[in-house]
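Shown next as structure tokens: one chain only, the form predicted on its own.
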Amino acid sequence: MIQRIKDIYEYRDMVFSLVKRELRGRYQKSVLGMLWTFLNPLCQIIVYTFVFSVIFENNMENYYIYLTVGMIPWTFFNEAVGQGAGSIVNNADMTKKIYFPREVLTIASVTSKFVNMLLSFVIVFLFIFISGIGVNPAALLWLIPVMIAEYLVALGFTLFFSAITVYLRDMEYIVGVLMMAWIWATPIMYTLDGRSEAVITLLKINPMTNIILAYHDILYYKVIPSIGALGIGLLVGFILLVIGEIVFIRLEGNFAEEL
């Protein structure tokens, strides 16, 4: 495993190059170009805010802030896992022709989505300052470990699904359906207030729950997130990354033949 990490590190320039390629190519020939980085999540936020504020009324103050703070990280996770599942299959020619650690493709895919999330946080801070609720600088410092935890979780799942998709092409579509259901098991559009202990326990099995709660604590409630919950999030992220890498290594041997 350590040698594997060294091999991947030696190909870091390739990762950076692939990330740049994906970021440049994502909106190539699009009239609005990189503006879609902001417009896609913004449109989602407008739709969900309308549904949960007008059709299904709630009494949350500045609900659109609560929704935005959860939706931007979720968009990263959704795209990283959903699109990353096909990262090996979609680069079949490269995989079959030259040698490099195949994880490079998956890492580059997830990292490009992570960069998009960082750019999209412009919307979060714009809404926060327009609303006048401001930020807590002490709490804001905890955004870094929360983002690291989410990146680890996303990369772990993506390594797992991208390796399986090489052998089972339906997996890419299964992941798409899974992500549609997964968002409702994550407290993005609702809070855990008033939920039974059984429901809260069930929701916290979801590794994204503690991460989204931490984002809400930092940017909506302006408090330092639970250190214990954040520690669990980082630990779970690391465990998922190790599991994803183990599965990837076990299945990698026949990638060329299957592609």
Given for the second form:
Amino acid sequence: MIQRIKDIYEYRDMVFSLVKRELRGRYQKSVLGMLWTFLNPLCQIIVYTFVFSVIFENNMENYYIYLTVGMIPWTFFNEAVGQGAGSIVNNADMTKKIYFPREVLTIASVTSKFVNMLLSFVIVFLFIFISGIGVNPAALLWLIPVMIAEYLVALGFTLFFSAITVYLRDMEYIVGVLMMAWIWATPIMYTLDGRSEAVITLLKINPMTNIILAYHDILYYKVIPSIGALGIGLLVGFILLVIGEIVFIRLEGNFAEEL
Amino acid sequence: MKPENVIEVRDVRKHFKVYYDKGHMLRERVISFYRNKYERREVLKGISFDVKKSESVGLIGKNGCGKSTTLKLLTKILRPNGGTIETKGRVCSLIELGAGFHPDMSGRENIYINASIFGIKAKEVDRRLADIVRFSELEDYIDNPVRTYSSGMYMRLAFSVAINVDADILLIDEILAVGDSSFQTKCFNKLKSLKEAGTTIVIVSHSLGQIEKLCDRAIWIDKGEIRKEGPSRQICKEYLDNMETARLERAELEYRMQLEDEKKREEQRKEEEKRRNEEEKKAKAELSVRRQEEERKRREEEARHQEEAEREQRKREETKRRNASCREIATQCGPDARREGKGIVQFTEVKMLNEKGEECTKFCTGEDIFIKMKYISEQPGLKINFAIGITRSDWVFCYGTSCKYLLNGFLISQSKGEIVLKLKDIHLLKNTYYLDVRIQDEENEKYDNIFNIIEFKVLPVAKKDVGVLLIDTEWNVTK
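The form predicted together with the partner chain, contrasted with the form predicted on its own above:
Once more the chain from above appears, this time first in line as the rest of the complex follows.
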């Protein structure tokens, strides 16, 4: 395991250049280019805001900020896991012909989505300033561990799914369905206030719940998130990563033959 | 692992499961979970070999014999089912060119991506960038997107990255056919210089010429096993001979099958004829006589074909026997010896002697070499010409001469004879050389040619002369 991590570290330049390739390649040909990074979540937020404040009335103050703060990190998670699941299969040619630690492909895929999220945070801060609710600089620092925790969770799941997808191509579609359900199991469009104890416990099994709650705490409620919950979030993220990697290692040996 | 080795392969086995109808879909997987039909195909049945540092080794063999699988095992893309593979140092594989190229990015950016996939740090690429661009000859286009490149330019760029990687072990799979012939030559020379600089090279190729020129050693893999290994020139020759025999056997088989078919058709026709003949017996009596005659002619022809095939077989056996006989002719015979020719005039003894008349295969620059050749001739009175050639161990042809020019004419063969050639104070420098000897007729047709019959060494002299040959030199200080 340690040898593997060293191996992957040796190939860190490959991660960088693949991330760069993905980001550059993705937007270079479209007319609006990099703007799509912002436009896509922006439109999503407008639609959801319309649905949840006009159709279903709710009396939350600045609901669109609440939504944005949760939606941007979720978009990262959704894209990372949803598209990362195919990261090995889609690079079959490379995998079959060249040796490199296979995790690199998955890591690069997740990382490029992560960079996308960082860029999208421009929207979050734009909204916050427009609405005039302001930020709490002390709390803002806590964004870093929250993001790290989310990255670990996303990478853990993606490693797991990308390795399985090699053997079972259905997995990509299954993941799609899973992600569709998952968004509703995470308090992004609703709050936990006033839910029953049982529902809250159920939702807290979802590793993304703690993470999204932490984002809300920092940017919407402007408070320092609960250190305990954050610690658990990081720990869970780490455990998921280890599990994902173990599964990946177990399945990796036959990649070249299965593809 | 022995210290001089950089690759050690021990009893490596590999099999693939070939599914009759493999399903990646969940439905198929569930339905056929316990009864997945597959065939176990043994690709490698236990092969072992070593590669020493800075050695270059060629893997040859028929399609599907397992040589590419071996290479993939060496790069760790595939894992063996049994046995061990150890490698020392950085392994770089030139199996896939242009991996990770993005069409919308410039040539320069793609160099970084491609190199990073080979595990090369960006810093190292910075250092090598000028070399890579120069080698690819794409200086004017390097900042254009790769999608604007022609396919030749694309491959040149890809190859330049791959070959400018600093690797201890370079694994190459059939990719030297890149670009135009001048670029191919360039790549080939680059590989040679890498080899001289101490890079270990393992190459898979069907171009035996390349293997002969580049590799010290060849490993012949046949049906998943090592059939033979040794000096590349010898192995390539044997492999070719074997392929030729196989081809001839196949041709013979096909011919025989054709014959059988014809016979069957003939019989059918005969039966038909018989029926018809019975009907029109009397009227067509004359015709049937003629038919029979034709039949007889055809049979004769068949017999002649058979005879020809037998003659061919005899000829092949003769060649085999003659190659083996090299050892009898020359006690100093090298491992590479190979013989051909009509054999009407034949060598019976070839010896290499020193100035004292002793048998010797080690000489110093400046000494004399005597080559004593005995021959027999089936037909005395033929015009014959003796020729010799000297080839260096890396297959540079160094020298050749024949007695036609020295004796102002041809020799007339006796039934038995002896001739001695004196090479006066040889100018060759330290290396290993091979001697070829030939007897030819007046049109340079081969009577008896023996290549590489004697392997001899020239030892280093005290003087600090380096290179191919000794040149008399004189230094004068003129100012």
